[in-house]
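The data below hold one chain only, encoded as structure tokens and taken in the form predicted on its own.
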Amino acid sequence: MSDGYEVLFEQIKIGPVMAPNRFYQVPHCNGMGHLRPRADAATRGVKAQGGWGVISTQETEIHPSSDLSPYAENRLWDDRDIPANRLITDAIHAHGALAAIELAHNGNHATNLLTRARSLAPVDMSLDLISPRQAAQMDKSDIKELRRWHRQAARRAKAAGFDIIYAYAAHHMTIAHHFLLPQLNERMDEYGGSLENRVRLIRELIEETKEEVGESCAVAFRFAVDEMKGADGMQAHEEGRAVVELLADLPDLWDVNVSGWENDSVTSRFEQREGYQTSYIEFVKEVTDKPVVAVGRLSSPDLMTSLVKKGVLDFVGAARPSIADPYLPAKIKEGRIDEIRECIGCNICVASDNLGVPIRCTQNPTMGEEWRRGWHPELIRPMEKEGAALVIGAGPAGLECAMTLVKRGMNVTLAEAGSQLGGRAVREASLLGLNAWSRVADHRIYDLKRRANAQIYVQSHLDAAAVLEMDVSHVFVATGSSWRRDGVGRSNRAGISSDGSVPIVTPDDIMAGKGIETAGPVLIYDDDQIYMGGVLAQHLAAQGHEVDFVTPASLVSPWCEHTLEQARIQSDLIKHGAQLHLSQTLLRLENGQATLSCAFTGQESNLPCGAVLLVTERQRHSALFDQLSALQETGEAAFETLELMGDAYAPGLIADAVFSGHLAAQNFDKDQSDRDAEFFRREYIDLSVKM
């Protein structure tokens, strides 16, 4: 064990159970839940194998009136859900960790689209998701029923083998939290009004859970101490502290954070600091004698150790860092700190949940694939025989492919045409707010440079003849893509006409360090509508450019709603003085101005501009692969493997490129039938069960 980190591996008592160390994977969704319990169990089990002392599920619906469909959260509606949850606890216990379950009734956050049940709330109110239905005020009998449902779910959780059972009041997502907040709870009975009354429901849920399971299971309380709304919401050092004081030693463990989810899981683009929640939660241990777990995208063992020794927390909480590196605790314990895959705070994991699909991660391509493909973040199937491979292109796909091939025992030559390794991960990291993204390249470059069976060459542009001359049997091509300069994109397949009076630049120009020299405003046309247009607008506005942001979308960077940052992006642009022209397409550039067209009516308008930055689509750089494929077809080349990867295969997110590189390295020596069987492996509903 590395000197100085021993405190992180101390056993800690939580009520009647003992955690083997201080590493605590707090509840987080993974898109598997009740629909994919085997996959869920495999994901949690790998984390236990990687040294996390406590592993929690995602929120667990306790009743059909808290139906989160179409999102696949966990469920304990009745006893038939116990076996699926037992899969999870067995996988966690197999490696000596504790299993925790987060029971939840989601109140007006649950639309009940599947069950068509009435949504419940402290008072009559709209649902917090766009829906024509409203939630109904709970009467005393409803509250009594809710308490019964929670108690029954706790009983089932114990039967399923969980060691820690949660009551949950955070993220604006649960009815217990809704009762706590005065802006949502306008009741005038014993469950509303004073703070003591608003705390009543969560107190009852905790007390009754302890009555039900407290002799054998710990009871945790997950609570958002601050809503990050200032005086308009609950604040940590006012009502937030008062809640902790009222309940101080009632739960066996306090899991504390900030609300809503967009603040608790803020991206690194808007919050660079590790441990950024510390100032909000550090008072909790002053109030309670029970252990405290807190989060803040913690990856540094030095900071973890400091927070424990300073008495800020007892457990190092993590969701996203445990996704990026399920073996983070083991690496600290074994003195392999430099091998940690640090979370980059991009929230691709969060986006997966918001899109209703199994979890994925930019840094860790095996996340979510543990059961479906049999992938492991640290253990990889070795080659049956020695071989040599050539990887062309050292961007995210090429680096991941090369690193994985090397770990499998291949002798790998990595050739990069440019002068720098990292490709788009490094280029995008040069933009405002994205510097953490360089970790994608850093982790892989470090790993490759210390391995004897990897040779790396920069400024090595290879054509087809050069590849043939190298006489390598296995060739992997990751030559990337570039942003289009003609304006062809999502809303315009013909391109944008220009008379040359307005300079046109692309994101690649900005990332290459080419400045925009114009006295007039820069028009950014975002027909990509993902994240790049908004990033560049912030980047140029911060440099002092006058920015006109034009997009056919009705919001800035609408895809970023999935990563919980859309509102921050639009707010930041407004604060920087950017002029927003929403629902507008760019038709043409002439006479020093842009002609826009309303996306709905077609009405045209003109906008003067000094330069135009086009963020539309990317063009694949697949020419080398196409040439090699043609030679293979004619018999002039005889590659055992010829794979196209990353953005050259299909432009997407950096996470997609990393996954593509990993998939190619894992699968190249499998026959097609094996690849297909793995690709389509899915969980089936057992029709033999009698209903």
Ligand code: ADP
Contents of the next structure:
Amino acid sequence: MSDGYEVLFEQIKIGPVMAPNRFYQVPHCNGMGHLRPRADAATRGVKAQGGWGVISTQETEIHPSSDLSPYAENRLWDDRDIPANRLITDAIHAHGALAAIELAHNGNHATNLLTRARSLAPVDMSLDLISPRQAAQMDKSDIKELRRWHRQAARRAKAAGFDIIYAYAAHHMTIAHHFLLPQLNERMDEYGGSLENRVRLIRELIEETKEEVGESCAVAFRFAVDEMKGADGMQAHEEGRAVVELLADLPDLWDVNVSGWENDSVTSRFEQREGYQTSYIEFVKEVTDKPVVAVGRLSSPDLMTSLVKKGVLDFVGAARPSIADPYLPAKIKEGRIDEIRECIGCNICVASDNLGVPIRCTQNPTMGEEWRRGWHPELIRPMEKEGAALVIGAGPAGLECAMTLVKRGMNVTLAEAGSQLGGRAVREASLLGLNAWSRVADHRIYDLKRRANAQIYVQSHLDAAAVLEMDVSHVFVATGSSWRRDGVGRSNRAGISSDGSVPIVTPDDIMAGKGIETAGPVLIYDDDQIYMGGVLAQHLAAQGHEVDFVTPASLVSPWCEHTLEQARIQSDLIKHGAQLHLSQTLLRLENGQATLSCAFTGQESNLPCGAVLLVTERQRHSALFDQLSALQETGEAAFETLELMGDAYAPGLIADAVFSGHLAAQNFDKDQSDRDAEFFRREYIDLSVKM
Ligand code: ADP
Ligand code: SF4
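Switch from the form predicted on its own, shown above, to the form predicted together with ligand ADP and output its structure.
Okay, now the whole complex, with that chain kicking things off.
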């Protein structure tokens, strides 16, 4: 046991059950849910193995009128959903942890696209997501029905083996939350008006869940104490506190956070502080004697310990830190704090859920692949015999590959052309708000530097001849990519013509620290539409540049809706005075001007500019790999392994590069049939089951 952190490993009672320690994985989505229950169970099971004392499911639809299709959340509509949930509890219990389930009726957040059920709300209103259908006001019999569904779901949850059962009023995502908020609940009956009336439904749900399962299961209440809208919404120190006072010791556990999801899971780009929710939730323990769990991207055991000792919380809550490092508790316990793989706060995990696919994590490439590929965040299949490998390029892909090969027992030489290790993880971390991203490199460099079987060389640009000279049989090429300077991209397949009157820069120039020398406005052309254009616009605006942001999209950084950042990015640019030219493509640069074309009508307009920053596409650096492949083909080289990875293979997110490096290191010595088996593995409908 590591000194000073003993308090984190105390057993804590939650109602009738006992948590083995204070590490609590709060409910979080993982894009598996009812569609991929085996994968879900494997993911949660690994976290229990890594020492989390409580592991929760994601939100669990309790009825077909809360159908979140096409998203893959958890489901307990009827008894047929019990076995899939039993898989999850068994996987958690196998490692001595408690299993929690977050029951949810999503009200007007559920579009019911599969079931075609009417969506429900406190009063008639639009659906939360853009949909032609509206939600209808619940009458008394609807409320009774809702309570019955919740009760039934609690009974099924108990039958599935859960120890902790939630009522859920947070993230603006559930009907219980909608009833609580005056701007969504204008009812005139005993469920509307005064706070006591608005809390009534929640009270009933908690009481009835306790009645139904309370003897053997704890009943938790997840509540957003603050909407982060100032006086326009619920505030922690006003109505938020009053709700906790009203319900005080009714639930067995308070799971408290802030709302909406974009605030609860804010990215490090917009909130750097670990424990950022503390000032909102710290009052809760003053009001209730029941244990409290809270989050705030908590990874540091010192902060965790101090929050427990100061009486801010009883359980250290985590979603993202448990995704980035499922073994975080075990590492603290064993004094391996320096080995913790810290979350970088990028929300790629969140994006996966928003895209309806299994969870992916930038820091932890095994996340979401536990069942499909049998990957584990800590245990890696050792090599059958010793061997030597050369990894070329020390960006996220090369570092991950090298680290994984080393852990497998290979002798690894890592050669990097530049003077610094880390590639794009370090380059991008130099941009405004992204400094936490350097942890992708830091974690891997630290690990590699401690291993005797890793040799690292910087300023070592390798060409094909140099590779041959090294006489290594396993060669992994991760030479990255660079941003195009010719404007070829989604909208301009032929590129953007220029008479040379306007200097052109790329994201790589900015990341290399080259300043833009112009007194005139900088035109940023974001044809990429992921995150880079928006980041650079904020970065340059903060440096005092006048920014014209041009994009064919109708929003700034539209992909960042998936990471819950889009609204913040656009509002930040507006606040910094950036001029937004949306739905515009950049046609050409002539006479110190840019010619734009409306993406819908083609109508042209001119914009004077001092410099243009092109964020369009990336070019793969695959030349070295191509040369080595050619030598292999002619027999001039005889590599056992020659693999291309990361952005040189297919430019994407840092998460894709890390995954690619990990995949190569795990699979290079497998038969093609084994590689195929895991590649094609998925959960499918068994047609032999009669329905
Ligand atoms: P990825 O995201 O795929 O890891 P990066 O662009 O982050 O890609 O990293 C690629 C790294 O490879 C860079 O640090 C670059 O300096 C290095 N590199 C590129 N070509 C060579 C080469 N021929 N020899 C050694 N290192 C190289
Ligand atoms: Fe953290 Fe990013 Fe991993 Fe999510 S994807 S857990 S935010 S590192």
